[in-house]
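Just the one chain here, laid out as structure tokens, in the form predicted on its own.
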Amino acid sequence: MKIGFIGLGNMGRHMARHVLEGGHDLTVFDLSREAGRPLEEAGATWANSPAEAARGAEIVFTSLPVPANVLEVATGEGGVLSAISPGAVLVDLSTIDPDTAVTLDAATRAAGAHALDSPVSGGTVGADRGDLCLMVGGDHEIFERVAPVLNLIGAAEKLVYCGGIGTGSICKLANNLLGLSTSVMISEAFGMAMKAGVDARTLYNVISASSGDSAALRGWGTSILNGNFEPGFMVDLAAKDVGLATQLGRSLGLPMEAANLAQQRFIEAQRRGWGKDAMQAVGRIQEERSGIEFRFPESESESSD
């Protein structure tokens, strides 16, 4: 198939590579030409605009930071919908709110094409391996049409049809709210236990073998506990996603007390200048409060030298 892919950041570049490796005719676009060079070298074609990436494509993917970017790339001047082919499918892989998904769907239908919201989960590691979870909202017939290509990005058992347009985004916001809020609680648990005298490795081993285990804890094991703040998933994006979840809660008239607290913690991490760090950097706030760095014992790194 002829496929366009727009947005070659930490996630998009891996997903686009899997589409290319699947044997498809891939055209790519990003604000940074350098981001596209590895894909060009592997056989992809560079486009000079979103419209050029979409022209003649049967499927167009977008993987972008925030909802406003998605709408701008789709509906703005030189955007995808100015050139999309009748009957083509626009698949947005970004984390957006359901209202934006509905708006995108309406604009895409007006252009004679189809839209799916298909946010992903699994981080850069999952994107690199090609075993992401994809949560898809939209027309089921269109979902089935593009499923073989989606399976290049994610594991078949993790490709989930969620319902009508916007339901993929709702599921993604619920998932990220849970995982990101858990990371805030992990920082408080480590601060408490380490202040009371337990070292980070012992605590990590206990929790990972007990009911407190989670993907968020394993993220801590590769990030803050090793002093590694390279993203991954940035604090800025974490603040955005939790904010979208609390926004959805407000629109439904639901109290979201714990979510609001988690959002404020990520906003504080942004205020400290950690927005481009891995999202586990939010734990540094609790490090300061406890007066202890959340790190595995130095003897571990010494023994591995």
Ligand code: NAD
Second form
Amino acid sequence: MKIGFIGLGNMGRHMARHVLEGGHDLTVFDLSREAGRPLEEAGATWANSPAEAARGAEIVFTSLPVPANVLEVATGEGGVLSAISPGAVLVDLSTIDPDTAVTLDAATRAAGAHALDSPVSGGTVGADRGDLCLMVGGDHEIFERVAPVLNLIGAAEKLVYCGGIGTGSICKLANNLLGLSTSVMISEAFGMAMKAGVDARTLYNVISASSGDSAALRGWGTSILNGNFEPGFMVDLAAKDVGLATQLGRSLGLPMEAANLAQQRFIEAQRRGWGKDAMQAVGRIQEERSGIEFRFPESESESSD
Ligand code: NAD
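Show the form predicted together with this ligand, please, the one above being the form predicted on its own.
Full assembly next; the chain just shown is listed first.
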């Protein structure tokens, strides 16, 4: 198939690579010209605009930072919808709010094409491995049509059809609210226990075998405990996700006290200028308060995933 891919950042570059390796004819675009080079070397074609990436494609993927970027790339001048083929499918892989997904769907239908919201989970490690969870909203028939290509990006057993347009985004915001607020609690738990005299390895061994275990501990937690601050998921994007979740709660008139408290920790990390750092930086706030770095003893190291 001829496929367009726009947004070749920490996630997009891996996902686009898997589409290319699946044998498809791939055209790519990003604001950063450099981001396209490795894919071009692997056989992709560079486009000079989102419209050029979309022209003639049966599927167009976007993986962009925030909802405004997604709308701009789709509906702006030189955008995807100015060139999309009738019947083609625009699949947004970004984390956005459901209202933006609905707006995108309406604009895409008006252009004679179809839209799916398909946010992803599994981080850059999952994107690299091609075993992400994809949670998809939109028409079921369109979902089934593109599922074989979605399975190049994610694991088939983790491909979840969620319902109508926007439902993928609702699921993603619920998931990230849970994972990201758990990371705040992990930093408080480690600060408390380590200041009281238990080392990080002992505490990790206990929690990972007990009721406090979580994917957040094994992912984000092991990264900070290993001193791994490699950029993967930026504080700014984490703050956006928690913010979109609390905004959705407000729009429903639903009190979510704990979520709004967790959000303050991400806002504080941004205020300190850590927005472009890996989201592990959020843990630094509680490290400072406890006067302890949350690290495994130096003699050890464990890969994070
Ligand atoms: P990123 O900032 O690393 O990459 C985004 C890319 O989009 C950049 O290369 C940037 O140049 C490009 N871009 C921005 N505006 C553009 C525009 N107008 N036209 C073309 N290209 C543009 O972000 P990321 O970490 O790859 O995340 C992408 C999306 O996936 C976000 O919505 C994020 O919340 C979500 N996500 C990220 C992770 C993760 O672990 N990083 C995991 C799951 C979901």
